[in-house]
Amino acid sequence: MNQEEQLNVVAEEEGDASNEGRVPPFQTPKGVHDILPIDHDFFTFIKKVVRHRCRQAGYKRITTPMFEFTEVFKRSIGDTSDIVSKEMYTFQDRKGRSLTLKPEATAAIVRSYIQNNMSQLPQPVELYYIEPNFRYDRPQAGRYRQFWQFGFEVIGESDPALDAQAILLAQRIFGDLGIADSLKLQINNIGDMASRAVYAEALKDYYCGKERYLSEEDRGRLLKNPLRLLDSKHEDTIILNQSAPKFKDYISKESQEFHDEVLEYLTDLGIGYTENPTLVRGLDYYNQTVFEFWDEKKGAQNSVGGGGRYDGLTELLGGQPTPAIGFAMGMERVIAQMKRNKVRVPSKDDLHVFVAQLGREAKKICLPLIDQLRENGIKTMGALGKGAFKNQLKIADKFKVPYCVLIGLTEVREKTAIIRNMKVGTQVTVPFSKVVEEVVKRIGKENLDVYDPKDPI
């Protein structure tokens, strides 16, 4: 049910006279969603894993603008790709220039590599990103019109060992996220541009006379870019593809040797793989190595990430010929996979202490105490409202805090505070000056969340 239909339902359900003219509650547009705190735990965990693994490998973080000139994507991704032909959010600015919300990051990063003269840096340049992208795609499980991607790019070197290292880095990240065992690496080599042109003609010859079995979409692909037929999701095309000419019979000797070396390194690294001759990826800039990680149970219908070489993209966007390889994964898809695998992520958001008080004088004492507790790494909330201790303890229970600090009229007068263990119901009275020290003992120094702005980011 789309947003308009939902609003109509609301209007019908509330169509009595008393609600005439009432504005229905707003909802998100179709294909976008709120990231609620429970899912932010997953996002935070993924970002932590990604940063750690990328730093180990020497990558630096980059963020490109949310929108680019449309030509950046048309020229790089390809006019025949689904993204350019059907899925881009494109608009004109006040000067009539065509701009597009970023549907993927690689083209924008290569544009940045050229514009910012990164070719003058030590090569290869290793970059990673964590950012939102936008595609007018059909919303379904793990697919959204605004979605988050993590990815990395290695620009400036061509070596089969780099391809193997890129795949290894992706697998290490999936391993840290608890989903590597449920994913299977699919890999192929789609050759250089000359080999692809020869193979495209072979596909045209194969499909000649079989057009009636193709969907309207796939008939268009046959005319514009036959290689995209290998990526088709239509059942009849999938069946025909099983007997279609294979890429490996058309790629050059050099490409085959490059591919064999990549596979040899993967074997040396202990990485299992499936050679998939129909794997092409959905973007026109790919060449040589392409790979994806598939859910073993759902196959291509649930690819959680992939990548490949794009040695001609820099030149295509106006730079010097520069080899490169990259990888990207959809973070919402990864989270869905983690949930299917029942992965529990660690969270540092749970509170340690709730501070309850009675009276204005007690509240005046509590405010600096709360600040001291927080500065010492104790996650604290409190000094809320004017209710009795009983009511405030109910609030503390709802937040599931292990400890409460209570300060009433007697405690203000005697300069003490009560520390209550919420789990067992016991409590002790301590001098006010010892509250922070006593709470730290109970929480444990290893559980404190101490923030130092001078710590490395």
Contents of the next structure:
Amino acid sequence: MNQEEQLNVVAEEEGDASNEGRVPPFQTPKGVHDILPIDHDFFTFIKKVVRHRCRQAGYKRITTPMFEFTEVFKRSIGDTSDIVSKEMYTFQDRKGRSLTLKPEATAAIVRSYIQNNMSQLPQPVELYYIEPNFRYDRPQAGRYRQFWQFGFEVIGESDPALDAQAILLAQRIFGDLGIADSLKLQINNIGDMASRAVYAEALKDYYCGKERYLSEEDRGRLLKNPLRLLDSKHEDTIILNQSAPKFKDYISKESQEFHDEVLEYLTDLGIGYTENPTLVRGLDYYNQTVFEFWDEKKGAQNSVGGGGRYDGLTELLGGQPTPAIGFAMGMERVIAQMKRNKVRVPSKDDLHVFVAQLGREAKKICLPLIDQLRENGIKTMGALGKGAFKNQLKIADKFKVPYCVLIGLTEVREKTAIIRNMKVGTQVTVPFSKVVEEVVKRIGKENLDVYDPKDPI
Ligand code: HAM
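Structure of the form predicted together with ligand HAM, please, following the form predicted alone?
Every chain and every other molecule in the complex is listed next, the one we just looked at coming first.
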């Protein structure tokens, strides 16, 4: 796994050092990882960006359960898809019911749309989510067994302008995250059910007699879902695909017009795209527009995000026919892309002050002082263990605090405190009652971290 893309690189390095080369007895299972503080900065930043963009566009957040009845995913994503056929974490509960950890959110959200009568709300219903998904995928760089997705769904309307708008929202988010320029939009129209069925027959005819060139996996696809051959990773199939019938010869007039209109809007919005006739996506619920964002240098293997229209899914899950479109991006892949692009995440986590003390009386004074500093918006840490001043200052240095407040035996007696500027090494003694005021002066009011519970969420 590429170091840059590996999320728990710091933990592993630190683990190695502290365990002196010994393998710790317990490790995460293959394909899953801890999200360490260093990467939480990225996660928090992404959440902030997507919340902002979604709020601007009127989306509301939704969270569906971590697991659903297996049938929800089987019916939506399709029996022959990789996800359903080999990647689901499926288990039985104590009453023998088959449940599955969510491998993606769209099916669950459509289930929720139907279950909660959302068709009664003004349409379209615009929802977004940030949550973990589970797929028994083959772990490699950017491919995990638990990964996080941000995604959104627009349910209840069909119009090429909505497709363009969904793509624009994704593009704006990538822009805010500093990765839009390194991603290229791939787009295709896979038509309606009827034209896809005719095309699937044409593909079957073309491959009839060529089965011996296909891998076992692709032979299975030919039998069950020939369209998936188009996105095969097997070399022989890729070569055969070049001369296979093209969908553009089978697409209905309506779908072609729909597609042309989407492309026209994208052009008007200044969004560059590559038309990709082999883009079919790995989930069966799509129709018409499908799209993905690829890192130009990495191609399909590492699609950072993708989505499309799924006008038939609501009906498939037992609701009224309801058109919809959506998109999801893998947060780990976004973070890897941000790291490759050397995007720096603004963090508010840096501490302002470290409080060091010596002696029990000093400690007694420091406890309420630390609380007061924090109440005033000063991000404060105190090492209240034993340890000489020198050692405490060493710790303060490691936390890179700009200021230290020191209270020892003399300061307790004289009711004072020392404020030390850690960068230049100068220090002043101030009356204890003035410590907060003096620290605020140095930090600057504009940099204080004051939380007002009345602030809008
Ligand atoms: P998907 O293409 O299966 O689509 O997944 C969306 C994104 O999730 C991918 O582009 C990728 O960034 C990330 N992803 C997928 N699998 C993994 C993995 N094993 N490890 C890390 N990241 C991964 C969907 O899930 C659809 N529900 C998207 C959608 C929403 N379509 C309509 N609405």
